[in-house]
Amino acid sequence: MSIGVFDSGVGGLTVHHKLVERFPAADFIYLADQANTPYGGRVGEEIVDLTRAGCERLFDAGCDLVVLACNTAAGIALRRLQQTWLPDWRWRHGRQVNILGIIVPTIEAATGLPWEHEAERRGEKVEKLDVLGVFSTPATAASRVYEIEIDKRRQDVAVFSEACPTLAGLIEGGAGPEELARVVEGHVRALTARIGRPPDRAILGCTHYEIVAGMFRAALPPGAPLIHQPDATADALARYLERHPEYDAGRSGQRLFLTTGRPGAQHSLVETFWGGPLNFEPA
């Protein structure tokens, strides 16, 4: 078996290269849907059944297990797929697979709270708020999905979402360092002026802006925490592999890129994070 990662473009590889990363002799399948790309634009039905398309395709080259490294996708679509596609799915194939989302473990990461946990709410008055902002595409913060779950875990948390419309397409055509520090920039101002201070902790809830993470601790206070996505999925995915022994994550370390768009070596943004060449395989 594979590990299948998709996401709606080259943001996913910041998960995918944690994985790696963390489960060196696993075998990945890596599906970039780069031919509908961003999906942070798009309404609800076309996000689903574009993200079930990948899912399908990433189950028939082989994967039991795929990893929505998409904030978008796993927000709007997992839930709805989990539910509604995916026992029809294992029925007329005669297989156990699974589909897992990166928000979770992020919620999980931001809250210090397994997701299982609800919090008592007594009426007390909070006196101290722990600022947290999240900065992600117009689909994710619209879900308000980081906003609801944290709130139901911790009370002492107050979420604060930043829609950075055009951000994850300037990396995904590979933009220049000074236009993207400066959109990055306008962000940070924007949601500091709405909250009225600088957040105490930072989400980047689109996996595309781990790519220009170092921009994000720039413009923001010194010193305030960003929670990484990646490193969050990668702990969550072992506890995951080692409660579920039936899905065998390979032994190969195969690494297959494959891509809905154009085919070939991706930009220099994104092999200068990869740290090397990095050629996509027609879908």
Ligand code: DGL
Contents of the next structure:
Amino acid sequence: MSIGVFDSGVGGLTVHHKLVERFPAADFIYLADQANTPYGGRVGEEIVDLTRAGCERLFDAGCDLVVLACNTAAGIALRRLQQTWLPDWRWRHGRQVNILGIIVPTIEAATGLPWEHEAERRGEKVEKLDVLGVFSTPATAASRVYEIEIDKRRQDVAVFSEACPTLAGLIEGGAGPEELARVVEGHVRALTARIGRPPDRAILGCTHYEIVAGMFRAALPPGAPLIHQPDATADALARYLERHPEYDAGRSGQRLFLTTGRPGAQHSLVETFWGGPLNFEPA
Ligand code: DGL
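Show the same protein again, this time as the form predicted in complex with this ligand rather than the form predicted on its own.
The next block holds the full complex; its first chain is the one shown before.
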């Protein structure tokens, strides 16, 4: 089988890149839903429907395991799909397919705790010592998934989200570095003003933003750690495959790139990040 990697567009390539590095012999199929990108300004039901369609396309292509390399899809749709659609799909097709998200590994990396760990609440007030900024799409920020799930595990961490409504679309469209840096700086400034000081650490909570991680690093205080979703997801996938040897990740090193949008080469911002030409085939 192949491992499927799904995103609304090119952002998930940041995760895919790390997965390929970590599992060089495994077979991967990447699917970008560029006909419908960006997801971040869409309503929940649309995000669920589009994510379902993307997973189904990857299952049909032979992937038994799909990594949702998209915070918006994982945060809004994953639980819904796992509860209802996935069991039904398995039953109808007789295949033990599964979908893994990106938010659980990111929260594990941010809290330093396994997902199963929930903080004991003793009722006393816990001082918030660690200020964590999360930059994400409006849909992810509105879901408050990072605030809710981190607070369950680490009450000493104060989470502040900054919704960046245009950033994923600008990256997807290949905007120039000056425009991108201006937008990134504006969001770091806005979050800093809202908190009253810069965050101590930050999560780039949209996989597209990893492509401009250098711009976030330059705008944030020197030394403020960035929590990298690609690393956290690769670690989580390695642990998952170890626990589930029934998923065979393949051995031929296949790399297939599919898009629901316009097939062909990607723009230079993406290819620079990728380190070479990237040719997408029609999904
Ligand atoms: N890359 C995606 C994420 O991680 C989605 C960006 C978008 O489509 O708005 O949230």
